[in-house]
Each structure stands twice: as structure tokens, then as C-alpha cells.
Amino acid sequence: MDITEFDHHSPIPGTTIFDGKMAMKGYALNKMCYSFNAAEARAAYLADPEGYMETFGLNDEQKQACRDKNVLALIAAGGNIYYLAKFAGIFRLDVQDIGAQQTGMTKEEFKEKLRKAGD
């Protein structure tokens, strides 16, 4: 069976199931983001992002998504949110910043959406 032709997960709108297919697609990107647990790796990325991405063998789609700090594009390129959070952390972006970016809201609008979930 060709694994790329087999869909284990029926879609949920606005949600990417990070399964084996995505894990294979995003491996280099996620491995780079995992390295950002270490302060020296974060400094190395900031000093030379292109060289650092090259070291981990990111593809063009992944590199451009990193340059743009575009979370939806990073996810589409195989990024896993737990590792991407470490990438976002380099730029001091928290989960409301990236939530706002992904939903096209301001941070204040996004926080209000969260608050309203309690009503």
C-alpha cells in the first residue's frame, strides 16, 4: 500500500491531524525547531537563519514559511505546533500571538474570543 494514498483521518475544518504523513513531510523543519530548546541554537539561528536552515536540510517551502514567520504555512509544510512554539519563542511570540495570526484577528480580538468561550 502506498501510504501517501491512504487517508487515516477524515478532515476536521481548520485542523491538521499531525500523523505519519505530516511527520515525514515536516521532519527537517521539526528537527530544527526541536534544536531551539538550546539557547545556543536559538542564537545561531538569529545570527544566520539561512545557514541554520540549510544545516537541517529544510526544503524551499519550509524555508520561506520560516522567513515569513507564517504559522499556517509552517503547519502546511509539516510543522508540528509543539515544535513550532519553540520557533515562535525565538521571536517572543506567545500562543495568543500565533492564534491571532492564524485566525486573521488582532491579539486583542483573539483574546476576547477566548474569553467569550467561558460565557
Partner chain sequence: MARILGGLTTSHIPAVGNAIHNGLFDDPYWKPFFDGYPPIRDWLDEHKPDIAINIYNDHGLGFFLDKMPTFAIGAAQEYRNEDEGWGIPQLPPFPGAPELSWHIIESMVEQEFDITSCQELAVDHGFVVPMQLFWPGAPNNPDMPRTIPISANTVQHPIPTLKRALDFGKALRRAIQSYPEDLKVVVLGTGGLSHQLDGERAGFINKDFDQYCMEKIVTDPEALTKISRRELVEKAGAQGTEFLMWMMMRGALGDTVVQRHANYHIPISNTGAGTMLLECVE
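If the one shown is the form predicted in complex with its partner chain, what is the structure of the form predicted alone?
Here we give the lone chain, stripped of any partners or molecules.
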């Protein structure tokens, strides 16, 4: 059986599927984000982001997404949202900040959308 027979993902507009290919693409990025479990690693990143990204071998796309603090670009670069939460936490970005990025809204617009959905 050919491996392509197992590729049964249906495209969902605006959604990046995190599969084996994306896991391989984002390995260095996710490894770096996992390191942020340690306070020393978070401090080292903040002290020298470029050097820290270089230590983990991030590619140019991943580095730029980190510089921009753009979660959608990080996902597109192979980032897993669970590891990216560690990255976002360094900059005190919460789930509502990330939701706002994902929907193209400001944080206040996103919060209002959530409030309305609860009515």
C-alpha cells in the first residue's frame, strides 16, 4: 500500500492541518518552544532572540514569524499550538489574543464576539 493512500485530510478553508509533514517542518520551532518550560530558557530568548532561534536552527520563515509574534504564521511554519502557547506566554499573549489573530480581529472585537455568542 502506498503512503499517499493514507492521506485522507479534507481541506478546511483557513485551517492548517497539523500532520506528520507539518510536524517535520516545525520540529526546530516546536523544540524551541518546548524549551520555554524552563524559566532560564525564557530569559535567554528574551535576552537574545536571534541567537536563541539560531541555537535551535529555525529557518527564515520561522524566525520572521517569531519576530512578528504572529501565531498564524508560526502555525503555517509548522508550529503546534500547544508548544506555541509557551512562546505566546513569554509576551503575555493570552488565548483571546491568539483568537483575535486567528480571526483577523482586534482583541476587543474578539472578546465582544465571544460575549455575543454567549447570549
